[in-house]
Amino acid sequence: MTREFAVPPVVFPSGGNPATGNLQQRRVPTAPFQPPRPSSSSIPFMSFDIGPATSTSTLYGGPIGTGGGPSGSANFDDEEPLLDELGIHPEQIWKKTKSILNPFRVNPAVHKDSDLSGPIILYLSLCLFQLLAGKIQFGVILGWIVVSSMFLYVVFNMLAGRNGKLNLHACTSVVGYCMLPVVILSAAMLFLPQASVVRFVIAGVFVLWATRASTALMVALAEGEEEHRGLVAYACFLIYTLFSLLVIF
């Protein structure tokens, strides 16, 4: 026995689609949003609108792009140069170690103002001729150096008690720029024989050099401690001989 279901007919329209009564609304696509612009701003700002291309004198004209004009050029003109900015001055540095080169000589007006970059470059030769002699001493260097710089620091200091007038780092400075002559010694070591008697003499006349050097240096910075030159000279000495002893053996 069967039973029938009253199923009511379906009804297409004629253009074949469904109605449109029964179809969602479409949404109409909006612009993005932007940031308002301000008419003061100097900076051109990017907008993603879809249109023509910005040009190139409009992009690059304004003030961010000026590094390619006689504009932007004259600003690089205007700057001090990197080593001046860096605080090294080369002729500065030749004038302080060629008042070295005459220890009878010495113009301490070159060296009130105290530098390390001579210094370095003093202490960059030394390591360099000691490499070629074989013998790697990069850190006893500098450590020897940072000593003596410090010992004489405290030496003098104490000699001219409160009157002193001489600070670390003219110490040092006046330190590595007398290692001019323990410089000229390590490149003379090259070339001269093991263990003879010719490189204890040079050795010795070498060591008076930078010694009367460093000498009148420390004297004449500090300004009337003439009365302790002879035991800044012996500070001075021991120093020196310490450098020189490193060279040799």
Second form
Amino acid sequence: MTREFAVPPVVFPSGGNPATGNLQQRRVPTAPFQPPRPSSSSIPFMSFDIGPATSTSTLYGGPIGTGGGPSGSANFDDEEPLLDELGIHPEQIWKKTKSILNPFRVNPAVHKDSDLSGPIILYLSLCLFQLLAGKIQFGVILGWIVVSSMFLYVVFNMLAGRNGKLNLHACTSVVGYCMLPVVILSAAMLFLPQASVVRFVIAGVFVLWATRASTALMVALAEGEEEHRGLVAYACFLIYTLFSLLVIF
Amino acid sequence: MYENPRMQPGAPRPLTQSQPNPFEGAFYGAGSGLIRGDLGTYGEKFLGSSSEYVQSNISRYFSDPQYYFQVNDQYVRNKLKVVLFPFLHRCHWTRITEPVGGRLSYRPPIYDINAPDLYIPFMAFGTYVILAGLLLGLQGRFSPDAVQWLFVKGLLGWSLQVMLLKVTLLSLGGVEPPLLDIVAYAGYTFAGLCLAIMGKIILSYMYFVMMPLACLCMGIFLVKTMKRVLSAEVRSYDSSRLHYLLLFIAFAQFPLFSWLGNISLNWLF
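To test you: the structure above is the form predicted alone. What is the structure of the form predicted in complex with its partner chain?
And the full complex, kicking off with our chain again.
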């Protein structure tokens, strides 16, 4: 089944003057070129018609144009912003990170709903500083964060006993956010001499800072764990010492 | 007594439960949210068809792990003193029992200094890995792979110790304590080992003093504990065989400690 396409006329600008008979045999469409359209088309057809002969198409195109056009742009406008859809709230991340900066007065209220995007940002910055120090440890740090948060999750829930309601997401969130001191440590290590006692002393200070912050958060997130504070603190201390080993050596 | 060493402080739970959730019955997850919440749902999905088999076998081999984490600061401090300096522990070494639900079961670690716990072994193992990594770093041989290898080596050493204790207890017959008890006793070796490695970090010659001391102390601790474990079951056994096996346990600590204490990147020495 062959379809007949309307072929636009070929007009040569100069010279060759084709036989005038041919010209009259061809169909001369109006300008701009438009394919012939059946007047009763069941398929709505959105088109931007300029010619007056296409009044039927505007009947179709008009409502569809008004319906489809603004609704198309409204669909795009109605969409959530990308960060909200992904669940990343920058101002919340910033607030949580700022709360870790003061180890003596940790505010557990901001950490009530856990999220993993802040820890991912901190993980990437730690890897970046390690990269600046010449160590490519992306996989190692990620694996160690996963293993250590699982370790802390098991130990904390077992110690808590009946009250053990900390879930793995919140645990990983706490471990990740309290990596902030380790990130700052890795930045500071870039400027310290390689084999000196100062490295160990400063690392010790930062590890204690991270331990204190994470213990305060863990104890505050699971109510009624005050009696096991020292035990949880030692577990957190082990975790952050492990990461500081990566940074120092 | 060893069939059911679970202790349920607080509201007593029925020991035989016909529950729709097989894992809830198997683990008696009295609050260990890990097991009841997360593993329970997954376990039901994977093992729901063979729940009877799973329930019977797991409860036979794997007592409630939450019992071993009922600790507090004071218990940890005192237990560390007992493990590191067992010759100073003048009191008796028997575990206190109390009747619960018609059966005798052991009191949890908070109330009984002689009860095994799993918190100290886990923390001592972590401390061992970190101290060994620190030592490697001070010698300039640190790398993340080395730490991972040390972790595996430590686990191997732990399981070797568990096998040693289990074989000894098996060969003497009788009812053995639950597996987690033996895992806990074996894990106490890492406490003495950490002290020895700390000595190695401070002064490399101190290691050759601290290591035999740690071996000796661990040997004494294990001998006294195993003796109590075995004499809890009054059976007619060969007394000389018992003494030889206990001596074997004590002497086997020396190669084990020297293998674990030799921090290097090779698998043997």
